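Here we start with a single chain on its own, the form predicted alone, put down as structure tokens.
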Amino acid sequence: MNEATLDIAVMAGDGIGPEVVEAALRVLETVERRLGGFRLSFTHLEAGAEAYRRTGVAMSEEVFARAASADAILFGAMGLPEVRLPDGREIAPQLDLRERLGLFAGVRPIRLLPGVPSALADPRARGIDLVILREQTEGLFAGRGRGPVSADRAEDRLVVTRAASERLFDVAFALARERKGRGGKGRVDLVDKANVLGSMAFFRAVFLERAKLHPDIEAGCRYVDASALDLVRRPWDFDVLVTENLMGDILSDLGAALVGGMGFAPTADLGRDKGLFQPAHGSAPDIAGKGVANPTAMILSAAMMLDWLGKTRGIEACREAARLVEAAVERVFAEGRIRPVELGGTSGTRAIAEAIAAAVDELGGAAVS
């Protein structure tokens, strides 16, 4: 049987990016060997703050074109606090990639893994399993580098369009439907500030229109401040939260804090036919090179990549590989084989990767559902 070869652009980036990417590649190579049915071909591309510091360009057009032509992009972390553009902003090629490739849907699962402690003492926290879906091409980020700035005044603009909102909401309802098929709640809640901002009132109106096309899924609307409160007070009640760019950026970090920290927060940035997969955390230069970064979010992001490739390319082996990686991650934490440094343990980046790769081998002989 011919195995499909998938072209993966690897952009490791800055700080701990290369370390967590190396860990994810270790697991990907193991699951590819263990299952078969597909091949992953990795092309390593240079971009980020270090590239900017050395060349004056954070991401060359050649690098962008190569990444854009790949089947998927595996992304570590980019940016360093001390490396900034002339206007004071940090280097952020990931935002450029979202805009230029139309990666409008930021899918951010918030799920508490077995064996990982929550910041919440309530035993119901074990049931935290939700997704924050963030619009990534508009919102307040649309003003990035475009607003007028003077010595006395600075402005950024918030942009919401019907077309971008409709495509985002359709993804939200499809995601809730898929989760419902696996025992989820089948509910989408819009998070906005429609009581204050006209752009958010428009956002809500489009959402309610779109909800009528998905009568099998419950729909509700919530203000962002109340949502932040309830994410801490009762996060187990939520299913899919869909929101504007900046609000989603903030709430997803809050959600990560509930399930162990940023080292447990994977992300998929999806467009119509493009996908970029990265951990939600930043480059963490304070721990770079020390071998203590938790690569779990990066490994789970790689699993999301496999699942997306399986869906979009029609390769069931990729989806099986995604389930296997997720099951391996759950096993090592549930059994207490590893405890990341960020949780007070001693398991470093390489040890976590090796433990998960070993669990992939152990589970690979059995069907994973």
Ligand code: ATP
Given for the second form:
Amino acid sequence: MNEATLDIAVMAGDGIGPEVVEAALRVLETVERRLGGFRLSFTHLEAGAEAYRRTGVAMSEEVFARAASADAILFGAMGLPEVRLPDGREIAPQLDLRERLGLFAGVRPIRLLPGVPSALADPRARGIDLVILREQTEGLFAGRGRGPVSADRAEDRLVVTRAASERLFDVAFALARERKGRGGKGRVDLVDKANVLGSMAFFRAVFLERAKLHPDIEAGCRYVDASALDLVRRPWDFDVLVTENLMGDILSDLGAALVGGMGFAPTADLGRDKGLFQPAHGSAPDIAGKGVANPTAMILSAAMMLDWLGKTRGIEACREAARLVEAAVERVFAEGRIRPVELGGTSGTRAIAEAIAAAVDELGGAAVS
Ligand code: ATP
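So the form predicted alone is up there; where is the form predicted together with this ligand?
To see the whole picture, the full complex is given below, headed by that same chain.
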């Protein structure tokens, strides 16, 4: 059989990045071998805070060009608190990648896996299944490092454009529609601060215009402060939450806490034809090098990569592989085979990767849809 070969740029980065990426590669290699129908060719690229410390450059143009030309980017984490730019900011090539590759949509599923405890005691927490869709090319991050800073005053800009907002909202409605097809609520809520900021009132006006083009999906608007409250009080009621860059950054950490912690929150950073897949967490220097990081978020991000590659390249085997990895992750937690250190257990990074890879092998070619 003639199998498509997909070129994957691997940027493991700093801190726990290389540890969780190694775990994801273990699972990807297992599913590729087990299912067939596609091949993954990995190219390891160096970038991040360690690279900056050693060479003075966080991400070379050569590395950027190689990543940009790949079919997809598998990304660990970058940045270390002690490695800073002269203006005090952390090294963050992931933000450059988002801007330069136009990865405007940060898709961040927040779903409580069977067998994983939530921070919420309410039994309805078992039904937490929402997506935070974060705008990633403008918002308050547009100002990063560019606002004037003097001895007495500093400024950052919050930028919202019609073009970026429209394309983001269209992704939000499409996502809600796809989820509705799988039994989802068919709802999009905009999260903003339209009562205070002109930029956010504009964001809301564009959202309401765009919502009219998607009458099959319910649309609502909410303030970010009340949304933080309701994400703790009744997260099971939400479906797709679409929001500005910094608000999405903050709310997705809150969301991760609802479903077991940072080690359970995957991300797909999507542009028109580019995709970067990384866990929602950072480099977690407090636990790096100890072998205790939970790689589940990274492994679920790799599954999102397979699904996206399958959809965009028309390779059904890739989509099947994504479903198989997700089913394997569910199985190991539902059956209590592993308990990550993050949840007070003793399963380290490698043990979790091995358990998930073993479940991929077991579930094999069985129907996993
Ligand atoms: P960034 O701003 O770069 O996203 P952050 O400042 O939000 O990073 P993280 O690196 O995400 O910080 O870490 C936040 C906390 O979550 C830390 O206590 C860290 O140890 C924990 N954490 C993050 N990822 C994991 C993981 N995969 N497994 C276990 N704990 C994790």
